[in-house]
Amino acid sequence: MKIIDTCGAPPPADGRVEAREKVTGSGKYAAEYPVEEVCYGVFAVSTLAAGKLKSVKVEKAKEAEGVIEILTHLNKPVVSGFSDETKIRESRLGLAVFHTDRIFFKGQPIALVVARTLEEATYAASLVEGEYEAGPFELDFDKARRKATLASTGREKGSPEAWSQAAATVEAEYTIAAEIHNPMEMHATIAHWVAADRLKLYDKNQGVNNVQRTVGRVFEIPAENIEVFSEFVGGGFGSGLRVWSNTLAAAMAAKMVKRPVKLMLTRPQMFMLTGYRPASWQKVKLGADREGRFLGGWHQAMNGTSTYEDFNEWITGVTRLIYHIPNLKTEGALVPLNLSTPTWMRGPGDCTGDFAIESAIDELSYVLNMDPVALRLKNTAIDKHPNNGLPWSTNYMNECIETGARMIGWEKRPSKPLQLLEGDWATGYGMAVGAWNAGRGYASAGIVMQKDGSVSVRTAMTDIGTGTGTGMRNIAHEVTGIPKNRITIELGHSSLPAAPSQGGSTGLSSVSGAVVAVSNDLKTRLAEYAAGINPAFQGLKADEVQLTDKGIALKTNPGAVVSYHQIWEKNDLKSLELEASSGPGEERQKFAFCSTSAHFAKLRVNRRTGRVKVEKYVCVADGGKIINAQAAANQMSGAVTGGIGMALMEEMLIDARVGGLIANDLAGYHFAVNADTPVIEVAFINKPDVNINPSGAKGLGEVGIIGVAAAITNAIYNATGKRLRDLPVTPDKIIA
């Protein structure tokens, strides 16, 4: 990876705050904390695809060594939260496991066996045996699709009939396999009921104040009675953003047999139960002018979800979002199967929708004779939403597209395919833009100093990889002046200032806010005290004071200091505790957020093998102030990587005929690593947008991979002449 600072400023020296915690092992992932007395659960799960489960035979189980207990539908506690129908839609639970005697996948859980050992458990959950009353199913979701029926999504603007008689026009189909997150760490869960209504969980999540609100709702008890542990996660793409069938499960097997239960997902349990990117159906037309100004578009979208559960990744947002397109008309549909429900994955909807409508653009660019980046430039909706009319507080966009068209060597580009011919290797170049709104919810945060000018800042936000805690620290080192390496961060527990969950690129946007107010505040609170001790620093705020290794020392005289030592002994201190919430206030109604990347790739082709070789790809993103610049071109690096694999191996195999997944493990599950990605050259436009919270800082996490997989494609035609709308595009398609 090469990061590059539009601006000119170098990458900093220091490193994440969690890296020593991380290559010593020390830092425990949900399994890992120890617990006493704690026993293990192992799911025993169903063979079929649908229909009833008339029994579930535990005898042959219960005899196996070490088995404490087996939990099922039929002797699970009871679970006020599941007592109707109405309370499980409003728990937003999905599959409320163990609930009912349905079976609505094939992998739904119908045991849990709680064991001395996991050893053990796992032995007596193969033992378990269903016994079912088969129903009807469906899995095959293209045939699924076409029962379904398209409604508009009460977003249309103009008419079909002001652009009948464009000039130019492309319509064409695409469609997407479901992919699975397959992070790292697999989803676990320990459960302890400390009392009867109080319970601990360290549990795999993005958001422990979330799962405190969702398991207090199922279990009806207050949520800070739920005491929430989730401070170091290896990875999540979304699927710790919701409460799963491990962490319900643990906790009623834990309240059965009166210990704490230990519950982690096997790598094929987690391919059914923590969720994934459903596959999806688009439909496409547009129409430009002569001149290549868009006067039309059409988006028709469909994507699977559970039998259970209506899950909408409003795929068709994204389209309202770009562009100026005046008229233009929004479809959707749902299509159930029989599998468990899908949940928001790397950039959702968004990142689905934009492959259709970025794939669109380019066979209009071919069809108008037109390079793709002109066409892009000429209707890029930089002055305000497309949809709401709001004016955008930044964008970006075209920046973005034209440094990468610079970096890539865009000019290169041959018009037409198959120009760059080497024996059996095509060369091609393509691109396309994608944009994420930039949102910003309501977060806390608290900071402790201690007499030795040492501080921690503490929030309950997760971070699971994307450097929060070292952009917490970066920020609270830059507002304050306090040194880094005295610094401390806290993170992803329930008891710590609450904060919403680390998803949709909002999390450092969101706390960003609260360091910056928490850090003010401390300022200001020794600032007082200091007053006590020199007049000089009667009544100042905040940024008129600085603070460093030994003290408070005025701006405008640095030498003016009062140490730590004096203020504490003065006021007979033990430490100094500080809370500070910060959130979006009035500018939501005064602008529109977002944040804005382009993508570029050069990639040859195997005319012969099918096989893509992608040799460069760069991403330019706009995601207002860069608060850490390695950590930020990690996260691009690493969003990149997982649409290199979207676009060219990522699917969810499925055997329509006997209603389950295959190759449901990373063997069979094909992903991009470093064999298939090149030197990544990330660049960020690092311009502050002082209007979305106080750090000026916007979210990357998804615009790093909305546009990779067109832009592939894109290139994939430049170099071969073949257009593929159907991904993953593997070699077969390609020498089809």
Contents of the next structure:
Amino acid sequence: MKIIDTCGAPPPADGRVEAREKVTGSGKYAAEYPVEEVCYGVFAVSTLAAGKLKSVKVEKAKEAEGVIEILTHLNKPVVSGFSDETKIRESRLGLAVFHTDRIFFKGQPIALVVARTLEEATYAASLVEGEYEAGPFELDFDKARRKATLASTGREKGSPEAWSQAAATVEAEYTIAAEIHNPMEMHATIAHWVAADRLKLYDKNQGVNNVQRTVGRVFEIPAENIEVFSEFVGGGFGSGLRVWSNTLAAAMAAKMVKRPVKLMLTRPQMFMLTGYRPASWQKVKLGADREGRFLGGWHQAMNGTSTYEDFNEWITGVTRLIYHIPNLKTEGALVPLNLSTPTWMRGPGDCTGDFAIESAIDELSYVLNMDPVALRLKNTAIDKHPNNGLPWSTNYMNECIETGARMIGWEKRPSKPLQLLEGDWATGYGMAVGAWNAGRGYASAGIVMQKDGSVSVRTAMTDIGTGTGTGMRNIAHEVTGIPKNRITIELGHSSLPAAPSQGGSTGLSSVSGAVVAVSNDLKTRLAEYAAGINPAFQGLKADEVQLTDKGIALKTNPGAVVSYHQIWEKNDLKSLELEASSGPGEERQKFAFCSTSAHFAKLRVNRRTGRVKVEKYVCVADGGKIINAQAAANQMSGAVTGGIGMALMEEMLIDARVGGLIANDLAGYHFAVNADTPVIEVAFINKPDVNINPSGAKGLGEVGIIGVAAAITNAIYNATGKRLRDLPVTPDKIIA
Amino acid sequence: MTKHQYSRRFFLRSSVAFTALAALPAGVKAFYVDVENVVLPPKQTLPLKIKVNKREYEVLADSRTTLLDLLRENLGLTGSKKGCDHGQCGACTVHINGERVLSCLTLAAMVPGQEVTTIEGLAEGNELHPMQQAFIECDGFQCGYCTPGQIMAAVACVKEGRTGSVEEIKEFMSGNLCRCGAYNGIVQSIQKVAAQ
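Mind pulling up the form predicted together with the partner chain next to the form predicted on its own we just looked at?
Shown next: the complete complex, the earlier chain at its head.
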């Protein structure tokens, strides 16, 4: 096993492929492309939570200096994909911006002011007023959930009677406040119609091909007529997996004013216009025998959604993923509220469900008077997927747990609360685990080689900060032998080889297969050319040759080299372009795949002020082969940082009487700052999963956050004896 | 400071005026509009001479333009990032006369006569600033959007001598948010440069 300590490891001298652009500020994010004649759009939004928009008073705004046009539902150019209710439904976009007079939530765009400058547009937007017919609204999740009806979320296993006499049982309710992705770059679009049916979009998103398809469907133009640039993406965490109103409205406005329009959401608008993790309620009942073997479980869950679209987080899925629970019932329900539609946020569903399950197991460990590590090791389903019965291709959950316990110094954990006291401070240890079904999508990658032996490896996939590009370079280097400094990466552009959106921890898992395939194709193709010059290369397979900075060589005889120069001259080549695709196959019928993580926290709680100080945090993960150790560790510690925010501070604040959000900016919505986190220690199992894809890498993005919240609250219990089941655990809850 | 100085008291006074006016009955609205036009005058442009990264710019700036928007939208210097536009995230951090400042809370009209340095002005030609190099080597970022602000703040943090411990670095870098959570690498980068 390889332990990668992000602080002690010698940094690779080369860093990420895009590092220089990022540290010099030269990388262009969506709103930063220079576009001639660009003008600025700013949304005016609804001040009401529900009802009908009777009219929009734009007269005052129109008189403001610099205003070019004001787009509303009354004067918009009708977009064909939104022309009637059926088409709006089929668009699956939820909110048909400017194509409805219904108000679904406070903060819904009612007008887009387009002006010559940002200042002019911002000022004029403040002068727009909606006239409404107010309707009834509901934003109180806790109240509304009592009217929801639970329904089964999966096949029931066994029966409730079978464990009614369990030696130890726990039963409790858990809630989590809605959280907002809040990537540092606010969602932004520059829309530029270069012809009547050809659109250029500089857009912040996590999948350029998805944007192409979606916008193409709405405007009813071929997807390939839409060119999407997303070469630098300032974070996503799921918010970039859908196409939102900023992209559509910018395109509509640009069409109307016949000029490129730039629209960047404001930070307060980010709270309602790009999704969020919905508020949730859960109830978990768990029973075990005297030895700690799980006998039965009952997991109920509800999550908030909007009134115009259903979003199901599938919270109970994780209960069917980590442990063997012979008798298991899971149920779920949706709770419509007058908010915008939620969406996937890092570790969707599993992260939520895991908090309840991993808290319940911790509670059970105290009832059984058993170490929570031992209790978990007794029940982890490491032989097969507990839901579909397929054997795991690889599952190193137990190794993750054992390694993490060693790294945190678990033997120092007191077996009951309130043992480590020092003045007002109480110290405690907590742990939890996480898992994620490791997916893979169908992706393509291309290679373009020049006569000088330099190559460009390319895909349409975005890199939202996960290190996809660097991973691609590392794989191409490893497969071909071409030095890293001769490999450049192009990504995040719709004309490049197609790839799925970067989400659900499938990015590198999907594209790595295509990079391996195209790298091998390059070797075989060059061997064929080389054979025309040196017969020793006749009929060689990819793994029998090696590429260098100069040419192609035999693996068995590295002295036998045919130079790229020779190949290019002889075949009169300009450049060599190859493309390959790769996707999941029948291995998915034979095996189940998962990434796993174990989380350990040591923290101090001030029993007088309720302050929590995380002192040491260890995260051990299995993500198959680690392609890029430094970036992977960074991604994991970042996910833990997100989890610390989820556990202790992140909360969408709602005034249910007024019908809208309050404190919707970064002063009101707290996520973890530098001082809120310790230096987070990360380790990987780092063993390839040979079945998932040719690179052996499984995804990591989600599994790093799944389990963090429970590890923290379990540690708070170990420190103080307070079982806190409602996130975020703000100081008031601790001292209450 | 130049004569274009807007004090905190000015803002407090004007917001008190607005609050009071908002509470008035509809009949007094005409008066309200008059007052609004006095307090929030329509667009005014100002000719400004501004020095950014040792280069002089002559611009006609909207009196409402922040330094951040001037840099990003008028001067083509998009390295300084907009993450909140409210002084809450630090992504727009630049140096004014060598000190870290939030450019989104600085009006363009406040900077004539001052030395503004942005991330684009940190390197000497192709030679990266040691902090930029450290961020690459320690992987002090993921998506890179907060990075220019982090680096400008980090350079100032070292200059201010706030690098005595991991805790001190973390405290003095907490005005710069990173949603990717690349704090491990950020701290490590600063330690590295502070030790040089």
